[in-house]
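Take a look at this one chain, the form predicted alone, written out in structure tokens.
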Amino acid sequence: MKSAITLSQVPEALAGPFVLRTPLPEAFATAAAIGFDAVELFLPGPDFVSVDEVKSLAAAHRLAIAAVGTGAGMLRHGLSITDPTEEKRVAALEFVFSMIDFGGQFGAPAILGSMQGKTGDLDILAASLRRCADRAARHGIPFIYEPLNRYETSLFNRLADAAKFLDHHDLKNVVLLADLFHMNIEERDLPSAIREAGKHIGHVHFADSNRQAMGFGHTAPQPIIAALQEIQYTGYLSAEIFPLPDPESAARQTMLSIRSLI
């Protein structure tokens, strides 16, 4: 498993659950001196920053880019893909499909979280999710859906029914974001949501019972790892959590747990 930290650019999203907000050259830098093995980007837009910028940093600094967020699209927009209006959903695939072309350049799959919307259609969820996953394919990356907590969405809240969704449909190159947060609030044992939702599990986001850094909070990370490791996981544990009590301390406690468990 690798470490990872987000890296965000989005006005909007202050009060979210994003690590490093400084220019990216200054953020690149320090998610390299503490140690991360990369970088998971949360932009405006694909055209916020260059895809040689973002190439050029990131080998300066050893850094590879784990993923890239698209909620600005919500966030800037209020666009998500089951919205009940045609003209919306078409604006939403477009941000989406914007971003996963972004992120397939440099081999790094886009995630759909918020964009996924509060409510919606489960038919037109599969559609889209088949239409993004394709997409993805295209760079030989797969694409990322995310269950989110009750209080974020109704569509998919636990690992196990995202799963089974995903099999129904044969939703291929579709793979499930475990976020520990959300599963905090949702899963009855986060180490059994794990093993059970197993082979759909493509990225992780490592955050504590409060959304802090891991160690801030009360979730016992152990057995979380050691499931992770009995599914084989080999993927990014990513920091999304508030930067608290200030971000290069979140940043560090969280590069601190990560070597005490791998």
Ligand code: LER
Contents of the next structure:
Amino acid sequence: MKSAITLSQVPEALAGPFVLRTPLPEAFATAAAIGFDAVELFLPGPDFVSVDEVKSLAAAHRLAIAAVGTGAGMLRHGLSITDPTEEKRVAALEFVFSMIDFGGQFGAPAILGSMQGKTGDLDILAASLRRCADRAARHGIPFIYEPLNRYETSLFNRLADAAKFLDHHDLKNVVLLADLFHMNIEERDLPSAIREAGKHIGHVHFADSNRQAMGFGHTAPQPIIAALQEIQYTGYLSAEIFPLPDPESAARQTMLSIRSLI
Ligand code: LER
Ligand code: MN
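With the form predicted alone in hand, show me what the form predicted in complex with this ligand looks like.
First the chain shown before, then all remaining chains and molecules of the complex.
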């Protein structure tokens, strides 16, 4: 398993669970100095920074890009890929495609979190996910779908339900994001949920129960890591957490936790 830290450049997401918020060169340098393998990018859109600049920052700091978020499409433009209005849905898909194509150029899959919508029709979700998965396949990468807690969506709140849905619709190039914060609200038992979703899990948001760095809440991380090892998960543990008590302390605590666990 590899370590990653979230890095946001979206002003509307100031209250969000993102750790590093300084300009990109500084944020990449901080992530590298603390010892992360990768950064997860949360950007306003695909034109915020050039692909060349991302590649050169990544190379200079020996960091990979774990994933790119798409949430700015919802936060800034109110877009959702399950919007009942076709015109808005098309605009949402175009935004997600643009992020898939952006990340695809440096091998980073895009994540569908809040852009799935708070409510929505499951057939529309399946159709939209298929289009995103096909787009990601052009770059040889999967598309990441994230079940969220009940206060953020009524679509899928638990991994097992989402996994069944992917199987039922034969959505092969879609993987699931196990966000430990959402799971802490929705799952009966985190390690069992991980084992049950098994091969479907393609990304992990590594957060304690209170969405702070692992070790600052009451989640027991060891059985979670054991379950991830059992399903042979080799992807990222990406810290999508609040920058508390400050960004650097949150990042350092995450790194301490990951090093003690793996
Ligand atoms: C995004 O990864 C996430 O977990 C959501 O809570 C954002 O709305
Ligand atoms: Mn998340």
